[in-house]
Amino acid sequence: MTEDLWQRGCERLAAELPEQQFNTWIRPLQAAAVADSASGVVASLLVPNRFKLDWIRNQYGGRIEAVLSELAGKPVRLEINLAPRDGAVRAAPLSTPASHVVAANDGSIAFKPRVAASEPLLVPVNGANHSPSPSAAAVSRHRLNLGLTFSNLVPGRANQMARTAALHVAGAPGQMYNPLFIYGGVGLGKTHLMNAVGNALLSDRPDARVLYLHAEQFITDVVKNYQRKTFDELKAKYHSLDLLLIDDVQFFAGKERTQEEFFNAFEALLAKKAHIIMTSDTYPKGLVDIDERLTSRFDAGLTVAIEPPELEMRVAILMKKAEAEGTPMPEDVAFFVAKNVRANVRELEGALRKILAYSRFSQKDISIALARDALKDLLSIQNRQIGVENIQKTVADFYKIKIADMYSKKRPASIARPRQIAMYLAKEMTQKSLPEIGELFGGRDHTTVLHAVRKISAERQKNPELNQQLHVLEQTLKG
């Protein structure tokens, strides 16, 4: 029978499901037809908004499929639509995403790739052909960039856990990951993430009390209304909030009476099940200046790093904003200006204006000759800049180690552990071989190099202290 097969489905998903994933993401869905059709059972299911559709197509989609097939002896197609607000209904069929979420038995999530890892990176764009440029975009009352979005943030690996979890923020704001602590270096999307939370939220709910600022405008706001002795309408702004995206908490750094006011709001803010998103250049443990109060809850949540972009989505991003920009990049060229333009995404726009307006002026087609013109003056300090005296020297400075050091065959830790680092990063940022890079530290062989490269990548995954160090280092040497 397939009158109560939705009912028979939901009690099987939450005997299967966490508790809280099924309250938040199943239990709200209304099942506006389970039917036989010519081609087999079709159920069909309302959601509110776009958001929440992509979100359950995408992470439960399948599991909904399979349950309420296995119940009624036979396929049992899955058709999710929104629900109407004017009188229509818009049909979505399950169709297979190029990503998709999963969740855990733990109610832990991650991001999974549908790609193989050799195919480029595709990047839905609300299915139009062009995304607005979110220099271009308009700014909400809520002090939003509305042109920063989910649909034209470019997925990777090096933003998978913080996109992920910044995804199930946005539908159930207040529950899990409260606070969210994004931290990475300049220009790698921490504030893009931040405001794609913010617009799908109000995507759902346009009554939501959303704010994003930068730190500097709260420290403006407490030192105006301390002068004016008007710390009520502080609280009135900041404490009635549903969601509080603050970027560049650092700033707070010194300041003690903003950090009291901040706390405040805080505490006043995750009492009522409001979330905060905050973002840093470094972990909640290393920001100096703070209150040990503030970084302590700081950390009470999920503390996810952005790191600079990989290759493959380097080049998934040139080719995406030179689409959008009207004036598809050829993917050898992409590869060639990701290959030598390794920062992050700011440093990547840049190139990509340098190449157009090199076409452009010159009216020649985009090639990989025309970039290298147009970025010569990059690509010269570049390679002026960073070899591999450089970085030894830079890393024996920063580990206040003798040069000499680097070459030695000295193995104390307080050695070693600097110059494996320093390997790691030549690897990383220059075009040397394993057995050149052996040869530079005193004639080592290229295994050694191999285990040094491995074995401080591994470690940078898992040590928030290294790869703050690293980030450090990188951002020293390029410049």
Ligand code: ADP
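Positions refer to the first chain, counted from 1. Definition used throughout: the rigid core is the maximal C-alpha set that superposes within 1.5 Å between two forms. As the structure is a prediction and not an experimental result, all values here were calculated from the model. First, how it differs from the form predicted together with adenosine-5'-diphosphate (ADP).
Ala236: CA moves less than 2 Å between these two forms after rigid-core fitting. With the core held fixed between these two forms, Gly254 has its Cα displaced by under 2 Å. After superposition on the rigid core, the Cα of Ala271 moves by less than 2 Å between these two forms.
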Contents of the next structure:
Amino acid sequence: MTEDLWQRGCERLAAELPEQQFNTWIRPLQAAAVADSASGVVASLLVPNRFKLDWIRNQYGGRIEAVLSELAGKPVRLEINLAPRDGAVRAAPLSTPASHVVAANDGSIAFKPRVAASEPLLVPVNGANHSPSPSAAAVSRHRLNLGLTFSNLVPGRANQMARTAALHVAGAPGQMYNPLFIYGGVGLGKTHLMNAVGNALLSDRPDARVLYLHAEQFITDVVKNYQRKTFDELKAKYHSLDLLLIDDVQFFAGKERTQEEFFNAFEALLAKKAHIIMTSDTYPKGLVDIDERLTSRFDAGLTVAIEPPELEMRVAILMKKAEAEGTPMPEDVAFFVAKNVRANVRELEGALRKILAYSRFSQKDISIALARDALKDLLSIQNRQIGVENIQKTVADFYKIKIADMYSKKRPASIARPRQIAMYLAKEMTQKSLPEIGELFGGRDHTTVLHAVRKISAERQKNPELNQQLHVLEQTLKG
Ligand code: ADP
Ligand code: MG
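Return the structure block for the form predicted together with adenosine-5'-diphosphate (ADP); the form predicted alone was the one displayed.
What follows is the entire complex, opening with the chain shown before.
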């Protein structure tokens, strides 16, 4: 029953999913057990690593459950677990470094086992899984930063496309999205994402030939080999890779010889279906002083942007990073910081470091007041006047309504109340008169504003929860 249910599930999924997706994600899965009890059936699957686990759960979990339930004729709950570290379960056969190039050449890599469907799809590999333990700044021989992984990259709207594409590449390099070109401003996670792909691929295939390089390192390499006239070495090194990660390609500007060598490597790698990921501060056509022959190729796979993170993502990043530092940050503090530090993730990290240091030094718990002290310099630069618009935006963010609802005529309490709170704060924190405020809230009468101000200020006296919320909002607005 066990094997059979999964087998039949696979057949069904194979029929409904695109072949490539099925071969990449579903086919290598192994049904570890199917337990049948009165409350239903639990099917558990084993996957080799965490990023596959997340991906399969998110992308296919629901569908797999539905298919198995239908076939079993009763509810089947899916459990996906990591294969045990010892004798880790891996896709078979594991290619040796020598056979590996062949494997990459014909496009069938470890994810697509070259075995007949009737053979076991997964076999244990003894002791083949001694990956170095990741520590924050550890750098591998692949020059990857081992601390930059998918699991500590907070997902959000700002990086959704780039992250999804990167996960695909990590799961099936050389197939779709080649080359992958990721662009965006500083400190938004380009280098992180790129390293995550390399680390994920190596956790699946420790023998994969991966190299991460900043564009400047590539330039240095070209210059060195140029002086020594050892271009064959250069070619041998780059052209044999499975995955080349080149960071900040805008640095190639004006470097003609480098561009030429990069072009050669690029063509050689694509021809044998090795994957190339590049990052840049701008999209390919926006690159200056780089040969059009190259930029047009940069654009030939998939080009995705990483945007600055929106408020909620900034809150999530702060909380996750604080947690990782062993000092959880209360949500209201994270909100205060995220609201005031907007530019990019690197700045958020800087703010967090300051707050943690300040808290340790002063031996005080993390609070808004403490964060404000710790970030005094940073916040005073902004030194902005509080405007009604800013109040509306902050309150809307806080209560998760649209800014437009501040001007709209809608009356449900979930909207009317935040609007009244915003009016109250506008009166308390700006010099505007009641009619002026009414005007700024969609042309409301000054008596409406007065009513809101009285109501909220009276309620504030009696309702500690409201008082606390107003406190957070005031602190946030004062910056
Ligand atoms: P870029 O290469 O775009 O300039 P980095 O990849 O160096 O940016 O990111 C800057 C810092 O922010 C790094 O420490 C990185 O780990 C962190 N970071 C960026 N995006 C995220 C994210 N979504 N979740 C967690 N950390 C992030
Ligand atoms: Mg970078």
